[in-house]
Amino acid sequence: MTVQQISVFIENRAGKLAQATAALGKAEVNIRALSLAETSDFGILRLIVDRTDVAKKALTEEGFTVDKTDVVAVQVPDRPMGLAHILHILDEAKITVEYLYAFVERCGDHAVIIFRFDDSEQAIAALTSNDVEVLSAEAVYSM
């Protein structure tokens, strides 16, 4: 029950982020979630999109280096301690969170957190056994 994420390596130069998002727009790809992290010369743009393969092709044709990664989308109550509860479950199971980013659903009572774990299958088992909702790829792509 993983979701495919695209990672795009982008030079820290004016116009490169606009070029990437324009390529996605021209390919009629909708962005569902994103995160941009910088390093000294390059940034890493992480994207959840509705059509992963189309997005990867469009970005590659624009000259970007693109990689696909499996991540886990978890639905979390949008209230204090929502994320802390999830992280406590993962800590108890000795699972390492490599990175995460989040967005709030339109209905406003839940957030969706995208996680990259050291062991996704073990993380999914720990979360679902504690009644945490792990979202399917189809559910995330159609948001």
The other form holds:
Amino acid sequence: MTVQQISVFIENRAGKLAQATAALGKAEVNIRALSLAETSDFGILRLIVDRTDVAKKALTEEGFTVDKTDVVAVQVPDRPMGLAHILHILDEAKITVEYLYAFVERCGDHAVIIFRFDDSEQAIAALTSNDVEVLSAEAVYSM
Amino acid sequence: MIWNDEFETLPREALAALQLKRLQHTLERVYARVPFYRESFDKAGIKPEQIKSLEDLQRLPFTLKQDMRDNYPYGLFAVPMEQIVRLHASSGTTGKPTVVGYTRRDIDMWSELMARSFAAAGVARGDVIHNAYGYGLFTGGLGAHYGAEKLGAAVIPMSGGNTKKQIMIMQDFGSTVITCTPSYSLYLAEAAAEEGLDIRSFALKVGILGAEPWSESIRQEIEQKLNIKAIDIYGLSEILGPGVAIECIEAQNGLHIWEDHFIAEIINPQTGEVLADGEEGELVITTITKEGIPMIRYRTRDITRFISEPCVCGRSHRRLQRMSGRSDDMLIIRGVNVFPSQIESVLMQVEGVEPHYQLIVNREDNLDSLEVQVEVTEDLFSDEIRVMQGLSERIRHEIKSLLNITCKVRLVEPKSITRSEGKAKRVIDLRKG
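One more: the block was the form predicted alone; return the form predicted together with its partner chain.
Full assembly next; the chain just shown is listed first.
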């Protein structure tokens, strides 16, 4: 039930982010979700796209360092305490959230949030047993 | 002021005769006592007794820093350990330092030459010498210290660092002389200004500055910002430490090398051929009075030339022009010798790091700064920021613990470091003169 995310090493230099997204555009890759984590020297661009392998190839050819990571897409009820409830479940299960970011689109009356956990399988088990819906990779790529 | 009138103003002919006598004695000693020299002289097919003139010195092979490393730690010592009273060391490219040992007489000779050097810089009894060269394995601190005591001046053994305290002591103790690197002298001036103090109003009158390359324009800046005379001093631990050569305050133009203790040659660094007076090349030094580790034709890698015209100060010892650079890729960062290969060996120990790196040396707030740029490969890359920051922190820490220099590590994209044919351009030195 995990989703593949690609992450890209981006130097903090003018035009680098544009170069990465242009490469994806040329390869006709559609971005579903993204986050940019940054430090003073570099950033890490994390992407969920419709065609992961095509995206990785396009970026690698452009000279970027690219990595693939398993993440989990969780349906979060679009109401107050929606996210808090889910984080509480994870906390109870002693699962560490490395980072998270939200989807560009909503899924019905839910928001979708991408989580990076230290242990994806355990996290998925904890969430599903608490009736939190975790989206399949197919569902995410085709959103 | 001339400290040792007899030797410092010795007529050139008498000086040459003294040099030859001392050279011959040194060659006999090293041939008898140091297997390295016996082998290298034998290989060159020359015996010490065949050296009958100073020109004959050219027939002897050079000694390189690598020879010191190959004979680490004590292989080049010409006396038994019972006669060694002090050990110092400088950094080496493999992480192993270059060890030098001094006999009691060596320390006395060194103190004498430092006292001469201080005197040449206009320092005398009654002066308060604020010694901010590092004490420890580095020769600067203790070398200057013993010389200051020999001279009879009052020395404050500050060592490096702790800048605020340096400024307080300097002001309260009425320091009249500062000994440190040129860059640190400027840093002191700025730090004083930040404290709301004007260092120009302190009692300082002379700075004896060395251990890193500097230029005439930096001298002017120092003299203006600290309201002192800035004097260039030269030395290297392989030969002695500070006090091998110094500018006189009268001329402030070229460094008198103490020729009754050292024979200096200038060679073409490519061919090894000895150049004519006045031509620029690599400085080669032979020690002719040192007991612990005599050095025969040591290649310093420093580029300079002789100024043979007599000096207004009256000293007969020739002058070397301010060092203009290095014949190898050694960097001097905050007084510490650093070879790019040392950084490389540290990087190679970090798993996943490829040999694509670049060193950017700059001067910020008058202090040298080093940035190590490392290309991020897929093996190194993680989608988690803390892992990436941990990586740069680990590299920074490794460099600090091995080379004792603080640097900034910058992770860069693959291929962003310019590739060149043949010898890689590893170093970008942005320090301006």
